[in-house]
Amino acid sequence: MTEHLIVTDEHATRVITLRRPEKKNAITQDIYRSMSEAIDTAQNNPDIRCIIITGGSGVFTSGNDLEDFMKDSVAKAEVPRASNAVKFLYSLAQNTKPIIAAVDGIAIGIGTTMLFHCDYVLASTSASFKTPFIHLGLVPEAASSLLFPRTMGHQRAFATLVMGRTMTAEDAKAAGFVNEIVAPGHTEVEARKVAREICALPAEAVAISRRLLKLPPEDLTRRIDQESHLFGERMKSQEAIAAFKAFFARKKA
């Protein structure tokens, strides 16, 4: 477990944690493989009813540690799409609990992403999301593809998919990922008292109609396999090349 996740069981809910503020939450490899271990652990444990992820107060996650993802890249270049990510959105889609997302200011790319595999989405008045893979030179990930556009319809999908426009969280809310806005530093209070709704139901009705509302897991790695191994060939392109050459020199200015 990385010193930048915290994992805590409170009465039947897991409360996964990203803590990295002085780099925004941003996601390393150590941090993929701790979440995914957290969600892992709790599919066959019965007094795990409901997960949690928050990024704390102010921030939910920059996304990607891009530094860390290339060096990851380069010392496996058989393997261009970073395992450890990968994993952690086979997690994902075949968790079997309700997972509720607590977004209390930005989310970017995997911040995004991951929502849609969410059962409940709180957000506060300061979240934000953007999804920038093809300012990148990359293509989308975690099967965003097939889930942004089925919850949000084709053109938004577009527009953050594509397009890269950030949406507010009245956008998101309108856009039908996010369930509640409400104000900064209350998200995690909430995400509590709609876990302790959930908790409070028959734990076998909730699993089967939510596995009834849900896409089929098999459907989900499918699209994420088919967008690792683009996204793997994008990473070699000229246009990801001179985009991540740019964005180092930006970083470094």
Ligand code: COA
Given for the second form:
Amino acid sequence: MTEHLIVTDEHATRVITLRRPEKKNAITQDIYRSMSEAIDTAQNNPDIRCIIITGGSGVFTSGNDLEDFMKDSVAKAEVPRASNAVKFLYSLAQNTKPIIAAVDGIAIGIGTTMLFHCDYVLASTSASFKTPFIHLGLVPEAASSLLFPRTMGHQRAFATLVMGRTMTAEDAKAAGFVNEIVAPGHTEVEARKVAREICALPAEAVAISRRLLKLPPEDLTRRIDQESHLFGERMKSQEAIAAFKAFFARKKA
Ligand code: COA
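Return the form predicted together with the named molecule of this protein as a structure block, the form predicted on its own having already been given.
Next comes the full complex, this chain leading.
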């Protein structure tokens, strides 16, 4: 377990909190592994009836750690996207417990795409959503190429996923992937209220109904595999390497 992820069980709710504020909660391989474990170990635990994912106050996550991307881009091995990230995506796709996300501040890359695997999303008025994959020379991930157009239609999905346009909390609510907008600093407290509401429902009936509402996990993992293969190839492209370098050069300026 990494120090950058806090996992606590509060009654029947597992709360997964990203804690790397100095890097805007950028997600490393260790964090992916720990998030994946936190979700997987909830599956056969009847005491856990719902999961909250939060970045705490002020930031959700700035997405995949770009230093990790940089390392993978120059690695000799021809690997698809780093395995812990893909494992985390599989955990999301195969998860059977309702997930509530509490988004306060920026949600970039996987910070936005993971929300499409969640069941209830709270955003604060300061939340913003952005998937700059193409700007980084990459392609969409997390089955977002399947789930975004399904949720918001092709044109809005194109503007978000391909053009990398930022969405506000209002945009995200209109697009259909945010349920509620609350004041900054209030997403977690509201998420706990939603968790209590879900936990009070009959658990088996929730699980069966949730499964009916979602795409079959195998459809999601098939798309995750297709995307991951292309993502792995794109990581080594000149476009991607130039974009990663530009981000870190920007810091030095
Ligand atoms: N990976 C690694 N480090 C990251 C990061 C990421 N995804 N996002 C932010 N950081 C680091 C910065 O390098 C900086 O580190 P430093 O203090 O050691 O220099 C620190 O977090 C703070 O970020 P900074 O850019 O100074 O803050 P900001 O408020 O000006 O901007 C962001 C915040 C998130 C808008 C900006 O950092 C950003 O665009 N990050 C990249 C997002 C991204 O492209 N993610 C990948 C999606 S696929």
